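Below, in C-alpha cells: the form predicted on its own, a single chain.
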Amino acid sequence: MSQSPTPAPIGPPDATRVPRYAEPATFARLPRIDQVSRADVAIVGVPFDSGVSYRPGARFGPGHIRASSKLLRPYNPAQDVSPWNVLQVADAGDIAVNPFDLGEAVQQIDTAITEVRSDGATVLTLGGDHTIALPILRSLSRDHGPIAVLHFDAHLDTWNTYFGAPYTHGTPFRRASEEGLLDLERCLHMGTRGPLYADSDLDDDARLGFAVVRSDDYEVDGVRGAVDRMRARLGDAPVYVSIDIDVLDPAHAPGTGTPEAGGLTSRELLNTLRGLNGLNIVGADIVEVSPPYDHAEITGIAAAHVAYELLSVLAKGRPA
C-alpha cells in the first residue's frame, strides 16, 4: 500500500503581500500549532517570572520575543539553510502557569511540555525566568536519560536556595543535578562572569557536573576556541541548550533582570550557536528577557535571532 506524500511545511505569510507588522502574533509569523497536521518543532511560551531574585518582567518575555521576530526571513546564509522549508515549525502558544505557587508551576510546565512533545516535536521554549529549565529537563530525561546541558548565562544557576525556596531562577541546575537528570561529564556553562557569593560556589558547581567557558575566555581564545571546547565537552550526548539572555553584555541585552558587565556580543553568541551543527540537540530555551527594560527591542531582537539560529541548527540536523 503506497503512503501518501508528506505535505510541504507551512511557513509564514509572504512579506511582499502581507506587511510584517500585521498579524499573526506568532514567532516569526509562523502558523499556530492547530493550523498544521503535525510539528517538527513547537515554539512554546512560558510567561512566568515568580522565581526571579532581582528585576521582574520576564513573564512578558514570550510575547516580546514573538513581536521582535517578525523581521526574520526564510533563508539563513550563515548556515546555508531555510529552516521553514525543512522543518514544520509551529507556535504552540503559552502555558498557563500559576504565578503564586512555585512548586505547582514547575509541575504544570513539566506536564505541558511533555504533552507538546508527545507527538515527537522538539520544543523551543521562550521564557519566562530560568526556573522553567528544571521541569523541561525532567520531561526530557524521561525519554533521553541524563542530559548534557549547554548553559549560556552570566551566572552559574547552581545555587542552593533563596530565602529557603528550592525552586528559583538561580537554582534549576543544582536541582537537576541532584535529581540525576544531568550527564555529569558533559554539562557546560558558557559566558559566565561577575562576582560570586564565595569561592566555594565554583567547587559546588564542578561537583554538580559543570565545566566552565568564561566570558573572558572569548577574549583570549576567540569564538573558535570556545566552540572547540564546547564540542569536546558535549560529545555525542543528548544536549539541552539553555540560553539566559543575560549571557550577552548589557549593551547587547539591556532588557533582562540581572545584568552583568563584560558579557558576550550578539555576534559571538550567534556564531557559537552555529558551532552546534551535527550535535544531538533535544530541546532548548531562551529565558530572562524582560521587556520593561528593553528600549528599541534590542534584547527581543537578539533573542529572536538566537531562536532562529537554533532552529537552523535543528533544520541542518534533520536526516535527509
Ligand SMILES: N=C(N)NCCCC(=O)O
The other form holds:
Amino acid sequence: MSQSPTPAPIGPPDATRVPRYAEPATFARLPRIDQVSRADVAIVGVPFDSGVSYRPGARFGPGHIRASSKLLRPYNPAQDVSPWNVLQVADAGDIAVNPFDLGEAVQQIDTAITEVRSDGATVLTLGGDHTIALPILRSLSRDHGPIAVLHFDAHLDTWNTYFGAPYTHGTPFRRASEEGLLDLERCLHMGTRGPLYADSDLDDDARLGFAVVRSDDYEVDGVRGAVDRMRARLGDAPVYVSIDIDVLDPAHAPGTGTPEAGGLTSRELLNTLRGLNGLNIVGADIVEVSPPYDHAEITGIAAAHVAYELLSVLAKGRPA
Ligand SMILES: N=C(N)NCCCC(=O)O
Ligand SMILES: [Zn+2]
Ligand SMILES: [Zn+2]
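Could you switch over to the form predicted in complex with this ligand, since the one displayed so far is the form predicted on its own?
After this comes the whole thing, all chains and molecules, with the earlier chain placed first.
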C-alpha cells in the first residue's frame, strides 16, 4: 500500500514579508496547533501562579514569552540546525487552570498535558510557577517510568510544605520523589545558590534523589565542567528538563518572583543546554517568568532563547 508522504513542516511566516509585530502572538510566530495536521512538539502555556511564596505575576509568563519570541530566526548557527524545518512545532495555546483550587489546578494540568501528548507531541511548557512541574511529571512517568529530572534553578524546590500546603512552587520535586516519579540515581539541580532554611535541606534533597551542580561550580569548572557532570549524571535515562528562569542572575532575568544574586549568565545557560545533544529528552518546561517585574523584555527574551535552544536540541535528536 502506498503511504502518503509526511507533509513538510509549516514554519513561521517570512519576517521580510510579514512584520514580526503583526498578528496575535504564537511562540516564535509558529502555527497554532489547529493549523497543522500533526505536531512533533507542542508549546503549551500554563498561566498559573497560585503556588508562589513571594512575588506573583508568573500567570502572565506564557503571553510574555510568546511576545518576546517574535525576533527568533529560523537558523541556529550555534547548533547548526533549522528547527522549524526538521520538526513540526506548533503552539497549543494555554491551559485553563483554576487559580483558586491548587488540587484541581494540578489535576487540570495533568489532564491537558496528557491529552496533548496522546497525539504524539513532545511538550514544551511555558509557565506559570514551578508548581506545574509536578503534574507534568505525573503524566510523563505514566509512559516513561521513573524520570531523570534536570532542574535549572536557584532553588532546590524539594521543600516539604508552606503553611501546610503540599502543592506549591517550592515543593514539586519532593512530591515527585515521594510519588516514585523520579529516577533517584539520575536527577540533578543546576545553578542552585543562596540561603536555605537549614543545612538539613541539602540532606533531604540528596535523599530525594538529587545531585547538585551549584552556580558557584560554574565559576570554578566552567560550562564544560558543568556539562560533563550533567551528561554523566543523566546517562541514557528519559530526561525532563525543568528550567526556572531564576537560575539566571537577576541581572539576566529580573522578571521573576524569588530572585537570588550570584546566578548564571544567559550565555552560560544557553551553552549548557547545547550540551544536551544526543540525550533522551521527553519533555521540558520554562517557568517563573513574571512580566510585571521584567524590564525591556530582558527576562522574556532570555526565556524565548532558552526555548529555542531546547527546540534545536530536540530537532537535532530527531532521526533523519
Ligand atoms: N522559585 C521557585 N520555584 N521556588 C522558590 C521557593 C522560594 C522559597 O521557598 O523561599
Ligand atoms: Zn527558583
Ligand atoms: Zn523553581
